[in-house]
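There is one chain below, alone, in structure tokens, taken in the form predicted alone.
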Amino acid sequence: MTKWIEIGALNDIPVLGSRVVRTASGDVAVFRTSEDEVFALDDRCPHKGGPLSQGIVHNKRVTCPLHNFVIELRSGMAVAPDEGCTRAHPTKVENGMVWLGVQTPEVVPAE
């Protein structure tokens, strides 16, 4: 199940930049494109775990600051010839506020 948490105003994230949100399952990098689209990925490059939040945002991609792996912001997939994937998280912007969807464990009733 997805739980939505408000993480702040869109204007708090620099254009072509990011902010890091700490969650129970690890750090999530929240990115803003030049068109004010917002995407979120685990803050770990699939190559060597580099901090994607410190990478260069261009178009709808981020380039890892360690080894220049290019990652699609929408899917978390590496762009060929790079390989790998980091987890993408749902986001939404409502009334200028950014929301991050985080997974919560499903409770299974006992039988």
Contents of the next structure:
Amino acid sequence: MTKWIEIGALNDIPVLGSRVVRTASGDVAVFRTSEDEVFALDDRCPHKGGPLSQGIVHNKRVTCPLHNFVIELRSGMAVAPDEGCTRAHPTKVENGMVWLGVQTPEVVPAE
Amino acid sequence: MLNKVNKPKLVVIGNGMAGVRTVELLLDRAPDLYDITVFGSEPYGNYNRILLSPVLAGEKTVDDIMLNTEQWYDDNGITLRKGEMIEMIDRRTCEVVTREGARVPYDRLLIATGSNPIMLPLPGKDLPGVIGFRDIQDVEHMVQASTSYKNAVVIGGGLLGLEAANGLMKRGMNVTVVHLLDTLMERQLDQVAGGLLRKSLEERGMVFKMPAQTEAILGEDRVTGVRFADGEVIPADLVVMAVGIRPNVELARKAGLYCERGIVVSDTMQTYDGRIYAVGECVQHRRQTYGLVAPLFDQAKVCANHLAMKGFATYDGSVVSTKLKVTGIDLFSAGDFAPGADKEEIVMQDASRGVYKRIILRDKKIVGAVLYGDTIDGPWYFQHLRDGTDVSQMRERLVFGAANLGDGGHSGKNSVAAMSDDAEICGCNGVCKGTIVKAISEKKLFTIDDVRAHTKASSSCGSCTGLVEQVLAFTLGGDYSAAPKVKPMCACTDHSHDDARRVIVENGLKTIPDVMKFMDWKTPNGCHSCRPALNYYLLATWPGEYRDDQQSRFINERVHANIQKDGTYSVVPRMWGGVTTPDELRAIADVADKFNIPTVKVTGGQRIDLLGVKKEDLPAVWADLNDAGMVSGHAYAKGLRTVKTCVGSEWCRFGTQDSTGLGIKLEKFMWGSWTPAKVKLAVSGCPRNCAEATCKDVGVVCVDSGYEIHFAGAAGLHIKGTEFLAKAATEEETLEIIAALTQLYREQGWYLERMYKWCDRVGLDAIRNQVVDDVANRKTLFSRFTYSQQFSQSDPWAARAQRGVDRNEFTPLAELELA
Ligand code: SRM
Ligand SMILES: Cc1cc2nc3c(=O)[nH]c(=O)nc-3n(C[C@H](O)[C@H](O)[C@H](O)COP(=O)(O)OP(=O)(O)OC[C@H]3O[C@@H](n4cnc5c(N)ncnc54)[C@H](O)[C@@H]3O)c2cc1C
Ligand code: SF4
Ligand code: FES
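Having seen the form predicted alone, can you show the form predicted together with its partner chain?
The complete assembly is shown below, putting the previous chain first.
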């Protein structure tokens, strides 16, 4: 089940920029596009774990600061010819506030 | 389609390579601007004329060479009127008139009528069986003839003639090539290469009669033979005239447009009538006409820019290179190779391998190249030729090519044709030959840019550009080896760094979105490569006025520290001229303790690096360093990095001047300035050069009588010793020259182009002129530098540590216990 958590104001994220949300299972990078859409990805590049939150955001994509992998913000997929995928998290913006959808533990299937 | 009536009408005369290319680019830039009608006298869609040679040789079919289907015209709302000839342009009423008398109005007209083969005015020239080599119909004629006749004569031993001869031979005919001179392709080849070419064609069975002058074409109902000036007669059932082309200007001339050899156009591809544009082989630009596609595509780009009402691109001519499309023969030629007193030549001949290379130099630059047998380095020489690179440094090994200089991204004689499909061409992006070949054939790519956009090959470090061009040439068989003269900044635009710089200045553009809008960026907000570049150009152009765009800065410059592999940062405070104090060292030690900084290291730049700092600790670390009087060392910046010094006259028994003091002065004067790429300085107290000044961007070597200023060195990816710039008598003069030099670099350098590359590109003499010889100019450069320093010399660390600038950058948005 997805639990929605309010994480902050849209205006606290720079346009074409990103902020980090710390969670128990690692950092989540929250991005804002030039159209004020918000996306969230695990803050780990599929290449060598670079912090995507520190990259340059452009056209619903972010370029990893370490070796320039370009990642789709919506899906977390690396843009060809690079390969790999980072986990994407659902987000929504309501009344200027940003909400992050997190999977609650109950429904995560046991290993 | 709805309001077709209201759109301005663009009429294109000529459905050939240049005209349609212009339309394609126009649609890219301004899809809905015009109601477009294209007239083409040939009864086909648009096809790739270059590939007529392989079609004739039976290596390709007519279907293979079609570029745009009729569906394409439909899809783009273009009216194609094929098989219709325009007979007249009525400039008074702004209409074109077809042969059948139909009148079609235009608001803008584009003439792209190409050229016609020259038919020698010989007796018998109108006999059936005598043709030129220009279009599909000619090829069909030749193929037809080859099925029922035996003997062919090709008049003309140039590129076109030899390709025709080769094709006819492949079709089983006996072919004699007649040439007026004693060297084949004399416009492209020297005697030696021409001789080698003749030899290998003879080995394939081609017969040559040269030098020879044709006197008459014989026959009654059809050609039967050819007679020469020396009286000899040879039998012929087919005569192909390939002695040259003549720009097709009749239509334009009749309309009263100014024509010489071609239709004369300006740098914006306009004829003397501003509504009428012209591109392609029918055009004469700055006294030049062209007969190869690469320059025509350059013209198309400029023309499309103006038709799209952007109005800033200019065409300033092209340098061309040639490749013969005869399978199995490798031949490349470019530039000017006529001997001359002011030229030097480097010649290599390896008779057993059948390889011949001749590189012609003037003023330390390549001006021409003729390659036979091994042409893999053709594009590489051509690049240097066009860029006007100073090649004196590599002169000795130049003839062995790029691989030998470690500059080519490919190895030795590894010809592209011989490579397997999974051979890696682009090491940065891991693109194999097969992928590139596939993209070229499936997507009908023409230029290196297209290939970059579609495959990413050669889009990173660029050292494989030559190889990719080879693949392109090899796959298409044509002369596509030419990269466009101007390199686009990145896939987001067709425009070059120079274009962007110029457009920003000329149009007073002050924000990144404005530049992108004005220049028709293809992506909504650029990418990690163009945005930082534009940000720099704006900053350098409008110091004090432009508001730096943090989101267009690479992370290091955004947070004023260098990101490390684990996501932590390194902090390097300035140590002016490499000099420190016990207090500074104590403060560094205290900071390291207080924040648990794992590594403290002396850098290669005479200062201390604190590695492994957590991002959220950065402001506090800086605050402590600031308290001890230290500021950011800009170890992350495309800007002034370090000024290394030696002890100099203050202590050293050999020191001639106060090198330490001068280094500190330079660093204090220049720190904080943003530059296209990093700038490193060094000052040595005597020619023993302990500060390694002669491998820096700018280096000063002190001597008894003053200061020798050197520049354009580097010791990273490439090791390059500096060039001598000037000798100065005083510290003040030294400072002035160095600041002026840096300012010129700031104004001309392309983003990420280090000083030595900029110097290669614009030329040592040009720089010396502006910075040293022209003293008045130096002073204005100097004052522009000082002006912009006013705005850049504030410590970015202090701003963040003390005044809370960008506070959000260093703190998480939220901390969740969950998940
Ligand atoms: C720290 C240091 C190595 C050290 O431990 O000594 C260093 C570290 C880095 N160098 Fe360097 N270079 C350091 C001195 C040098 C030197 C030596 C010098 O300056 O005398 C050179 C050769 C001289 C030269 O630049 O020509 C050098 C040539 C490079 C290059 C190649 C540049 C080139 O144009 O060829 C790069 C790559 C680049 O800039 O694109 C580079 C890039 C880097 C980067 C910034 C890589 C990166 O993008 O992350 C490293 C950052 C590490 C960090 O976080 O601090 N570093 N680097 C040195 C810092 C000097 C300082 O005090 O600021
Ligand atoms: C066999 C051959 C091999 C070649 N090989 C190479 C090569 O390897 N590399 C290279 O770079 N170049 C090569 N070229 C040259 C290259 O094909 C030309 O430079 C290029 O096609 C010229 O383009 P253009 O648009 O100016 O003219 P064209 O492509 O000739 O187009 C002009 C069009 O205008 C039409 N037209 C003319 N007058 C009228 C009118 N009054 N009304 C309506 N339509 C009209 C014509 O029918 C024609 O279709 C080769 C050419 C040939 C013939
Ligand atoms: S040489 Fe420079 S860039 Fe390479 S690992 Fe060392 S510090 Fe990093
Ligand atoms: S870690 Fe992201 S590109 Fe290498």
